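A single chain, nothing else alongside it, follows as structure tokens in the form predicted on its own.
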Amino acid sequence: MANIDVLTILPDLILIGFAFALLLAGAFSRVERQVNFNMVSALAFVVAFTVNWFQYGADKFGFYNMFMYDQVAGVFRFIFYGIGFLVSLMSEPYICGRIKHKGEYYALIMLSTVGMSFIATSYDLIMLVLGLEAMSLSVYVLTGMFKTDERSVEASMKYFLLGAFSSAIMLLGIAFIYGTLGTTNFGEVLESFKSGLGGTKPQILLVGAMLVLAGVLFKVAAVPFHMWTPDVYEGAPTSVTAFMISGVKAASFIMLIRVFVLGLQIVVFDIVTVIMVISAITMTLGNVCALIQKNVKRMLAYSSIAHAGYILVGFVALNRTSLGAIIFYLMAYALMNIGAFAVLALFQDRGNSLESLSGSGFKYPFLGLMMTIFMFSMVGLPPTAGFMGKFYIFKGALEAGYVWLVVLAVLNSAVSAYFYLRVLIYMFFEDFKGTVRPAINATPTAVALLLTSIGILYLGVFPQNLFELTRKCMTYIH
């Protein structure tokens, strides 16, 4: 049915318009010196967030049923636009003097966010891939934005090559699914399975589903598709790493939910055991490798692998509690990571080693307090959002009977306390060495830090309303 409904993508069209405007402004040097690109970018995300707020609750299809805007898509759009807003605020002091054309940087942030939004609203495998590529191609370029930094260029190349390889695997899986069912539309997939195949599952369909799963797990950074994460996160500009570790991670998990809970429900229980094993290995390997890291960015990269393992526990349970908890956890995860990387960005001249943070907690008490909140949330200590996120995920897994997986996850959380709290030990119990050049115009970053810390504490103390919202919007599970 020809149901082209521009309203389904109106917030994204707004971001695209702002992105093109920033690109044009960046092309003229006189204009570039007069424009606060970070404020314009933040304004764009505020406008998109507001439009999505008024649209929320009005479920609709669009563009020949390739888009489906429902409550889950609406919630994830809030997450993506919030991440874009916070990253826009924290970026300016860090990229100032390092990137010649700032308009390109913020335009790519917005265009990548549009790709994430397309993933969240996709109701067709082809549209999902288009959203994935829009997100990925922008992030590939952002990773290599520091053109004179060899590590940044190397990280961009590694991410591009491995990302292209994973996309090819995913497309091969989609080809198998299309060849078996004759459609890539999520609604038609189930109908084709019931009518055309009589409920039987050909082996080629399961092979296609596993190939798609491999492509999704690459973006999630789950074992054994995690090898790119430490090098890319370490080499990318710190503000871009914050965007990747929060936005790309959230988009990858909504992709997992869209494909296997909404689209390929027919095979989801056939792959649960595989995901359960991957979850256990991922959280364990991520934490063990993070234990020995002395570079903070690299440590947070390995910890992001561990967090992917925790979130996969929620997917294994496949009930409303666990799937709602995934969304809640992704919100908390985005807040604490953006905050932590914002602090690291302000210490740009000192490097990213643990020693570079020595004594900075008392030297700069505001940053020390902020980092304490973020590290406590990553460990999962109350009263932070990280604690409540893990609590809800583990609760859903216990309801589904996965006791051993929850026990393993709790033990891994205990192990993670060592390397997270070690950051605070260096900040508060080591002598301050050297100097730090004050960041230029750090006020927006301070605002981002306040917003993230307040969000973490609020969700830790008053989590119930948001969790009930995320749980109820999971109408895919009955």
The other form holds:
Amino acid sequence: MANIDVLTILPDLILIGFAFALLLAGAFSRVERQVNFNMVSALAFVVAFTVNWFQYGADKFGFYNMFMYDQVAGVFRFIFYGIGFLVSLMSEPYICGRIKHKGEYYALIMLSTVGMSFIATSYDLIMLVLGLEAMSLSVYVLTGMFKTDERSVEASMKYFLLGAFSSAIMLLGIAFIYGTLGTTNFGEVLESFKSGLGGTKPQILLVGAMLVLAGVLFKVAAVPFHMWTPDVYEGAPTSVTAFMISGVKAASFIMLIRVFVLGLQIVVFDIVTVIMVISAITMTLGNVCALIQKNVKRMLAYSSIAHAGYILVGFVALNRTSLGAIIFYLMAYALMNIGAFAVLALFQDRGNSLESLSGSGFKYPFLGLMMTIFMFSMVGLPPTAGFMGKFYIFKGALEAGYVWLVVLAVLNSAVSAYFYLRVLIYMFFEDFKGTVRPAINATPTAVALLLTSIGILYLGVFPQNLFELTRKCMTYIH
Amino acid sequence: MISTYLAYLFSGLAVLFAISTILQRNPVYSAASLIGVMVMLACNYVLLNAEFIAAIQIIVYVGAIMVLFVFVIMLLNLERAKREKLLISRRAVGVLLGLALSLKLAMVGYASKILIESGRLKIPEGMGSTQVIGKYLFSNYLLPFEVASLVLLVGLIGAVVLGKREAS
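Could I see the form predicted together with the partner chain next, after the form predicted on its own?
Below is the whole assembly, all chains and molecules, this chain first.
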């Protein structure tokens, strides 16, 4: 299959082109003043989304089997471009005046999305690693973009060092896998399982798989690789945190699925035993730590650890329902997080303490209503997407017979209601102290808020169509 | 036959340069000795018909990385290193680790010699030559090659964005 099918990466090429254009435009101050960077960026994501819409459906290999575009990859491209679009919309009022080089900001968001898209379409461990690096490097820089803010710089440094370590560990694992099988290509890996190894499973392959798993779980922010999460999510600019918490998380889960369900199928059952324990610890620790947080961003960071635990339950179950549910959950999760962080970003407060939100719910009813929808969805209350996501994941896990894991997850969700609803209690049942004031001229953010809340309610009320789609596209497993 | 003697010559010189690297008091002399090690290794690569690796060794290590080292020495303004009294236990650990590593390398070398002589490990025709590497880089590995350039670009933008001084 010596085909170089350039058209298969067309949406990514479009994004790269727009990113270069923004970088160039940022260099001329006269242009910089006249162009709405966030609108150009949003437009780029809309174009990429549309192109992907027309490509969706057919399975395609390209670039000498380095690349495989299937339906799962297509769905994840939709997710990534959607996230990029919403983040571009919500960023402007928050970074305005704080970041001088807006061209670079939006260009890095686009290039990071391109990296995510390459992860989702990779058919070779080398492509996977390069996609991961393109995504991570951009995010390290975005995290440190508030150069005068100590916490932002510290978060960037911490994330960069730990991220570099995790990448190195993952590369070591890949080296072991290459040493055992003599290839990094998923197709050839599958062939060598059938012919060369003759059903045996060398120990060194397991070692390699575990090291790769460690690298992936670092990005997922699962316990014991979660230490960086609260500091980085708190220190990063709020709009960047929204991007990381939704985009990078989704990319890490497609990486997990792509490596272990599509490629290294032979070790997936050994991996699942490990992940079962990790998911149980991850969701419990995330929720317990979130209980005592006073800072909303930090609380959401711990809650993201807990959510990673729930999603890993879906991976443990390893059937079509649960893997489809993972994709559905990631969509719901992206919507509610971008929404919640958009509200926080609109309040412009760098402290983000719970007290600072006091009484803002009645003072600014639109934002109050939005936050209510997002928090209900995070808890997993019925008319929202969060509920349906959890429902499908638990359904898949029950089908596979992991009753205790589901019971633990439901108990955890009950605990999490305390700290999510506490945000609403502060917003509606405390006196307004006048510490926060939303930014003016924030029409794009309002549009983003409307889109995310409508999305959450739509997925909560009519989840069937989308869930069927995600379940059907998961062709790796029967 | 002559290549064998040359290999011994280059390897011996590499070892001498390596010893000089760790014994020099002045960090700049150490760096210069390290260049010697790198060049001698490159000569050995040429003897092994891996001229591409040899060129890369010179360009990347002798060119780029050594310049980086010298810059660091210059910027940190390192004085002549004081000769520290090392604890005997620490020296023992160092010597033991060094011996273990040498033993390991000798084992790997011996094992691959046996594998090649018994014919179980076959080296493909033209392996390591510039032509073969180039062919792979622009056919099978075309997409990774291009994406790697994207990663480098992101790193470049990041360095400029984060490194630039901001007028407040």
